[in-house]
Amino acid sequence: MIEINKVSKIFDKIEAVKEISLSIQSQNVFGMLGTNGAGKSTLLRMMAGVLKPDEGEIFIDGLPVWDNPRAKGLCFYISDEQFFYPNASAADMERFYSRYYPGFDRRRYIELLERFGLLKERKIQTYSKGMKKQLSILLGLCTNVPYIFCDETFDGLDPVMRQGIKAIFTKEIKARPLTLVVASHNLRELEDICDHIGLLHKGGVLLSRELEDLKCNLHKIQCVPAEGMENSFHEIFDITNFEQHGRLVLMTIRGEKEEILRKMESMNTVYYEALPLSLEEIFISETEVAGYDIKTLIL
């Protein structure tokens, strides 16, 4: 479990990351949203121990995390630019991460080089983007770490790609204890990944739910009602997005789907369904509420 404590970071007068507290419980897939100046990487930064907090603290597993070879060796940090020696090929990045990972997996790196196709003895400077990002996710995985954190890390692969490496996420957590905390700016990249999602804004947070809690008390109707009705659902329902569009409407109601399809069977309604709601809907939804317009943010 990752605690987070009322953890600040200032740099020179600009508060990056302000107060935050989170929990982040083990084995469990966490979506950290934001644009970019969030406060995203900073925090993950300090969740790793590259950075020093400036007030609070943050422990993985009861360790404090600053300072700490024993919390450190818990946790990979994958960046939105890794680090890797000039002239260093993929073979002498796992001999240098095999040092400070007693449980670094040699024959499974090996393997997965070669299913995604990356020549271990070829200069990683030689790499493009969306190859350097493979190998960062390569090596954070054959670590065997319990605590994987990962900046942008889909951000410079197709969309093939994409899939491959949530497929490859998704088989390690069925497999070993493992806890990802996954930062980007782009709602739809972890819609299918995450468990949890929390959403930073000017270095809070400004949510932070379960992805279940979210999609079980919003929902959303398409119905034509009879005429003169459309007034009647706004007295009636709890709805945080009213859309029409000729006869047709379009809702978000927040409540017990049973309960609200209860209610519309009972209205006067030419027809009605409900349709499955988007991350991007229940986000939309969630922060209007709070007062902020999701879709200057992050989409």
The other form holds:
Amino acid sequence: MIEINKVSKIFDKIEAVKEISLSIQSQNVFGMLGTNGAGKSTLLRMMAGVLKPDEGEIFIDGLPVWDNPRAKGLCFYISDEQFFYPNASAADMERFYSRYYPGFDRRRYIELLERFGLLKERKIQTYSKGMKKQLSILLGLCTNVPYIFCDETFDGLDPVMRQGIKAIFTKEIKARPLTLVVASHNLRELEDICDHIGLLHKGGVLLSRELEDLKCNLHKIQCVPAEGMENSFHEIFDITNFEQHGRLVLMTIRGEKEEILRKMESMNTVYYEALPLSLEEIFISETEVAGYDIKTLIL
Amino acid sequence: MTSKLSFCSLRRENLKSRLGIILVVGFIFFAYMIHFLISVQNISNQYDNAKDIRKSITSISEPRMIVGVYAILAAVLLAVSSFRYLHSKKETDFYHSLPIRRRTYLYIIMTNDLLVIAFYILLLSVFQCVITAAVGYFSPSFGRNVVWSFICYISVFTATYATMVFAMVLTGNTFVSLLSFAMLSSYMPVMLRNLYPCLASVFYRTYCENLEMGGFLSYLSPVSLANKLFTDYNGWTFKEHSQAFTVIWVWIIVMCMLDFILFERRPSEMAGKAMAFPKANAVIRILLVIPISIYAGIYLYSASFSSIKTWIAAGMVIGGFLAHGIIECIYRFDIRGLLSQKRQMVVSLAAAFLLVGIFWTDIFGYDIYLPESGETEAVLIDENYISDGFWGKEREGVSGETKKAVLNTLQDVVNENDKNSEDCDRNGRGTEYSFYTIRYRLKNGRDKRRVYVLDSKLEDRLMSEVFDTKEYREDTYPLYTADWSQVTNVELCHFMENMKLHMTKKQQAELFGIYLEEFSELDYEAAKTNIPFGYLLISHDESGESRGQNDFNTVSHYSGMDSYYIYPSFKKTIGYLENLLDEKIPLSFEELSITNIEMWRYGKMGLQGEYSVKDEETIQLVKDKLFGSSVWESGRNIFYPLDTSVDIRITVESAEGIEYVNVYTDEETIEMLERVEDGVK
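Now show me the form predicted in complex with the partner chain; what you just gave was the form predicted alone.
Shown next: the complete complex, the earlier chain at its head.
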């Protein structure tokens, strides 16, 4: 478990991170969402022990991270632009990381390299941007650490590769204790992989929820109401979004699904249907409640 | 975690990642190996006897500056390659996320670099030994030299390396860290050390350069320490360099401690910025702006021939503004920084002006300083500058009643110094003014030195007080107290020619004994009215004792030569010399046939008058007043009132043909020659 206690970081009088407190449960995929400059990378770099918080402390499995090899040995940080030695090959990087991470799984590494079509002896500087990203993810996975921090890692990967990597992560999480913290400014990147989402804005946490909780509590209903019933929806439901196109009404309603459907039934609607809600729509609804316009923040 | 990791493997990994630069450093030392090989070959071909070859080869195994420079270069290269990652966000993220303590990583890098250089220097040492042994000239001295060389190079490398690491950690950009290293290496020994002499020489009329003052500052840089460690005058010895050794290791310890502290505290986010510790920026800037603005002021003042002191203020404002602005631009990597932090710029300039103001107004009364007789142990009087190459026993100066009389005269000298200096500046030194360096040896153990401009009256007064005293003579003329065995050569420098005196040590002692006997009898009145016809030029070995007195100085002022005028009244000396040379020595121009006297009088506007006197009667009248200019150039003060502003050349006819001799004479004689009507062109 990662505990972040009132962590702040100031760069040149700019508060990049403001008293953030978060708990990231183990065996979880935590999506850290936010615009550029929201503080995602700074928080991730502090979690990886690269930056020292000006205030507060970060613990990984109860160990303070800052300059603590034991805590840092539990995590692997994949930055948005991973560094590789000039002239190094994938094999050289394997040798390098296996010195720092004694649990490095060489066999798996070779296997994954082959699976992703990365040549072991080829110089990394001849790799494409996406291939470098893949390599850094593979290196992180093979260190066998329980925490992997990815900063904008899925950007630059083609859809096939992205799905491939996500599949490996999913499999890995099931196979061993692994917590993944993924920072991205793109909600769609996180939608199909995260269990938990934290929305960062201007250095603070706007929202941090389990994705299932978010999804369970919000529902999109499409219906054609009975004559004269259009205005009564607002009295009956906790509506976060309401759109009407002719007679067709599209609503996002907060509440239990069964309860909502039961009420719709009782209102003698001509037609109603519960539609799947995208993570984007959930966020629009949730942040609007908090007084933010999510579209200007992350979409 | 770190403890579980193998240091050796981490070390190996670190070395592998910097293999290129390690090979470059190796090439530098390889180049020196070739150089050494060629030197050995050249020496073997140059000398015929084995003793000379052995001596020469042994001497090239001593700690050498060239290898010191290589060690400095290697230190800079290795430190930059090891810590360059701190200046890149990408690399900082990579290294600082690794499960290893920062101090452990620093330890790995630093010890790795030290091992690399130790390996190369060891290789060089072994190579030197093997080559020397192969040609059959290896000796214990050679081996000892190689060991000391190894220690010296390692010391210089470590000091430079630790300083460069400090610069790398302190900054967030490699170019800025190279600038910082240059600044760290030159700030104390160059910028600060020369500040006082520069200011004092501009504002104090009586300022006397004292090389010992602020000498400790020259120790506060790895580069100047290397210079001290490798400079030797008579074979490298540890004893001679122990002070530099001590300081260099103190420097290493302090720098390493700073490196460890700063490395641990260095914020990783400063990668790419100019400076890594923004709080120190203002302090660093102010420390740089103050001296730079002062130097800029002094530069403009020196550049203006009119020497108007307001140029100093103008230069300070311009220099301070530019220095402050440029540093701020570097801090921000933005030209708009030129006009930022105005308040701090004003503070820096105010501090600089305050410092200059102290000198300008002579707030501490430097120029009017004269110690009380009661607090003065003795007064040393030097005709020109006190020579650091004094080869007699240590100078003590005049004391007792003579000291009191001298101080009394010096009171008038101090009072009239401003006037005399201005007159001297305006009219040139000519015949009227002389410079005297006075060293006040105070009872509290301190020394104060001043240079005064004395007009002829004051000089006459001062000399009449001291010249005839034994204390002054023995204090001013080292031949009285020197170890004559140090003498390597004696020449008679005559107004017509120089003659080398081939003498045994016994003959030298006899000559010196006779000379000093007659010189002691020469009183001031006689010295003033008689013209010496030549001087004894005595060359001598450098004295270890005299060098030891200047711990903080180089010995470049040490001449190793001393001169003593011979007056026509020194009959015994002349007799001894004539006997030795087996020829008669002309004692004045009266003994020569002069056919023409040409004169050129120069003023501020150049040549003012040109004269030629051929009248035999006039020539006969002035012959005994002529003084060979080659004799005057001996450096010793001459008390006969010569006017050196007029160049005179005489034409001498002899059996060998015509010779031209440059001479000087007194003002009265010059006027007389100018008055000779038929001589005026």
